[in-house]
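What follows is one chain in structure tokens, specifically the form predicted alone.
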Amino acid sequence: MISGQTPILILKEGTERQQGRNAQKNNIEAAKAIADAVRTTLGPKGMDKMLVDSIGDIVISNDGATILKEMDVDHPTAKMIVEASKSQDTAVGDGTTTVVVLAGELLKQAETLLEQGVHSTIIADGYHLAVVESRKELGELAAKANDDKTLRKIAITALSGKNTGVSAEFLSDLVVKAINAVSEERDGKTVVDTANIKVDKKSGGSASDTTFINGIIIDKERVHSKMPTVIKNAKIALINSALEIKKTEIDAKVQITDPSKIQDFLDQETDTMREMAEKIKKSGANVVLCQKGIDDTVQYYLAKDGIYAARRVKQSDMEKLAKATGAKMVTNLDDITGDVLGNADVVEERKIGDDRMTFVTGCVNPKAVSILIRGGTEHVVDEIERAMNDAIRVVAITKEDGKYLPGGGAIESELAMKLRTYSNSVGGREQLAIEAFAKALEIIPRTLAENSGLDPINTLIKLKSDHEKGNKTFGINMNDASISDMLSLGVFDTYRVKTHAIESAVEVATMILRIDDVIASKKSSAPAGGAPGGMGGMGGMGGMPPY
């Protein structure tokens, strides 16, 4: 500033602001803190977290996405890491902990380079070069997945360490059955829509009581006690309109001046209801599943005709029922004919735990199926459900891609070795960033070793030694603390999950690295009567001081 010149104030006096190295340091510390929070959950021997909310409800899980979703995170940079984890979960369904742990380590390694005077832009460029090379190497290391045995191994790996215990192998069979049932060939490609697999849960029993249903389970019971509880050779009508007399959309009054006409009016209502039941009976349907209400009178006539009926079935369940049974949804009862009815061997009401549910089973070549999860307690059932959903997603994308990778830290160790060699061909300061990337990748096998109670340094040394000898598929054997061939052990990782995890971790890490100024915006005002928000600290997790 020229001597004597008045300084120009751009921001309001007292506006909190962090600039340059201080801003970068705070952001990196927040990212490292949230990575440390979930790091102990990684791998088949990872620990669980108990999350307790303000009213005492608890969630027990070692699923990264669930933990981060339930955590009360304030720091803006930590929120970016959480968003990256959500993105990973939405895109591929697994690998959320890997993304967070890897992003935290990439920033930790970048911090060392920043202290040595390497610019953040050069670090970001080096990381992106490393990602391109990693993707190329992953493509070469991937093996073909073309049988159910491989898919089961993928499912077991996804289920391991998630409170499924000795049932992991049994549950993996159910997952593969479900995936094979809903997979389709389109334009020469395998497509698996996991939305067509309905996962229901009921506490009671054990995980080994979990069942695969070749059809759909509906969390509804029959509407009338006189209706049969079991219908064999079911002809199913799916109706998405109410089986009752609709109220007019405008205010209207019916005035009856002659008392003798009251009964005529009531009789006419009853006749209308009877006609509804008659139309269903004439179509040949012996099961009615209705998306909306069913009047008591209609219920009576359906029960009298021996027809099973359930009401207020969810739209999503109706769509799955149509895919499972081949039925077509109808709105107008005049459209119900034999051609629109679906088929199933059995429709029955069963009592599961304290609830009654409708089972539509024995569908021929269904394109929508169900898995009913059982477990000792509600918390166990919830965790098995999360594990099953992860397994379903990873098996589905493996079936679509037709390839997989060795697990147990084998891939990260091989990539680290290849990237160190590649960095020598790049040269310049980007070489330092690529070497930092390679070192960051080793956090995965290191963490797996730590969480298994092994010595992380000795384990990494052994692992590096084997990979230098050309044993590309060697990783950490958690059972006997050795370095073994992951392919022969059947420890498999999903190609798309691993690729997406590395890319997501680098994207969020480089975005954080490029931030050199953190300013409280005018939208960051605190709610009335509440604590300041916006860029508040993340208590105990490396957050900035509250604004």
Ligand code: ADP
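As the structure is a computational prediction, the values presented were derived from the model and not from experiment. Residue numbers count along the first chain shown, from 1. If you superpose the two forms and keep the largest set of C-alpha atoms that fall within 1.5 Å, you have the rigid core. What changes on going to the form predicted in complex with the named molecule:
- With the core held fixed, Lys328 shows a CA shift of 2 Å or greater between the two forms.
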Second form
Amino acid sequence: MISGQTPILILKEGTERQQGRNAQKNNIEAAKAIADAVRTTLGPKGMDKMLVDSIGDIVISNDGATILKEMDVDHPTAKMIVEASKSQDTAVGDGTTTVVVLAGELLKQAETLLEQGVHSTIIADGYHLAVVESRKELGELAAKANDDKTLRKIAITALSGKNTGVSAEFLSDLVVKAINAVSEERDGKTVVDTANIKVDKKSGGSASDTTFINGIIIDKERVHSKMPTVIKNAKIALINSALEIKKTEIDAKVQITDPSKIQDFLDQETDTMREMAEKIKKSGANVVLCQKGIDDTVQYYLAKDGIYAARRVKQSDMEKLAKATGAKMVTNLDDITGDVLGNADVVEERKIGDDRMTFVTGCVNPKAVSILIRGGTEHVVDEIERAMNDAIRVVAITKEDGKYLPGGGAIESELAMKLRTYSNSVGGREQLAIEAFAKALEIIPRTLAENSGLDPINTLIKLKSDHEKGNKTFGINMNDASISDMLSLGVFDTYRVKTHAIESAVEVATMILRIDDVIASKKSSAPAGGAPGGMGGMGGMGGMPPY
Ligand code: ADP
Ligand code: MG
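Shown: the form predicted alone; wanted: the form predicted in complex with the named molecule:
Expanding to the full complex; the earlier chain stays at the top.
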């Protein structure tokens, strides 16, 4: 078929392309580089990164996902790792650094095998066998409980090392309170919908002023200074249309021939607006929360009637309020009756820092709670917010699952030992891959040791011998730089986070391993944001994934 001498060019001349081992090597280097960039942040003694953008704005964080999100990553393989970390964050909310560090190490270990002539598909197969075995082992190693004490420790472990400027114990109490408030039993199962927890932040004050509120905070003040600041036994109207006279879309001219008619016209407008306030009052409402604007005249009449009103309340807050207070949102004021009003014990304006906010507390349905984060600067409240969001997710998951794992690298050491035994039963070249996988897992205790200033080699040797003696829950004690029992120390990792992290790391590592051809492609017209699942396989004629 191929006609002799003329070479067939399927790619334009000058197209950038890397093939075979070269492509693999390059990809592995990129993965290792990205892992190295976040390694020093792992664990409570991890360092922070300061990310500076081109206009000088800074983000200071210890959170892997945040750092990677802010980093300007260019290499396609590095981007795949960043994606894996992001999807870990979306799925379980923590363990983002672990995914990256582990994926980097799995590839580093694979590289040694590639150099020994083990084919990448064999390595991938071995890694997959190891994942299946790990899942089984982790299920057996998990401790079972979801009482408050356990949940608090889960929160503390997730919060430790975050630059919150306040004790993890203090914040963990708030998290556990919030989780318990929104936790429900459905069909004999515990379900925690974290969407019912509203995390708000206001810079100013100190981090220790962060509070739990059994209700909803709205970042709006009352519209008129003559309105009461506190309403007890609140009857709340949620209105999602403007309490104003509608301005016509097109410029309209009203011709008034008689000067006395001007007053009539204005009076008529005032009447309409007074009627609006009257309709609200007649329904029995003493609080109005409006998604749109409220005209000065309407404000005046509402204030005169002693009604509390706030305007331009966010849609998402309106929805939460509806759920919590039992109010039905109304668009047409004629629909306002006692039936559509919601209830809360207190609606109150409180001064928070330089701002005033509306607090709706003691709702009929208590399954809507808030945490108001305070802290000296924007950077502090932002970092506390990220840390709290992580903690809320992991505590919710643990409350649902009712199981957890010892942290501090204990579980990785134990798993590595179990996998080495298992690899003997597999044999062949896959055995080598499973051993490499076991070795890669040890990057977690090794890094934790390094980050707490311990000698990594000696620590790992000691840790291994402890596990061989049957001390399954021993890990790196970062408080006093020793090796001790993580369960009695209270360093608890989230079961679902850990299993997900291992699985995601293996998934992305094997995907990268299978690539043996990197070709610069035409500007992609494929939809953006897709999973990089389409990549891989030989040749990869589709070119690079659409990042
Ligand atoms: P990730 O983004 O992966 O969650 P972290 O920086 O939160 O990364 O570090 C998580 C690791 O730190 C886990 O392996 C956890 O067990 C460990 N860790 C957390 N607190 C402690 C502690 N007090 N002592 C030892 N290890 C800890
Ligand atoms: Mg974490």
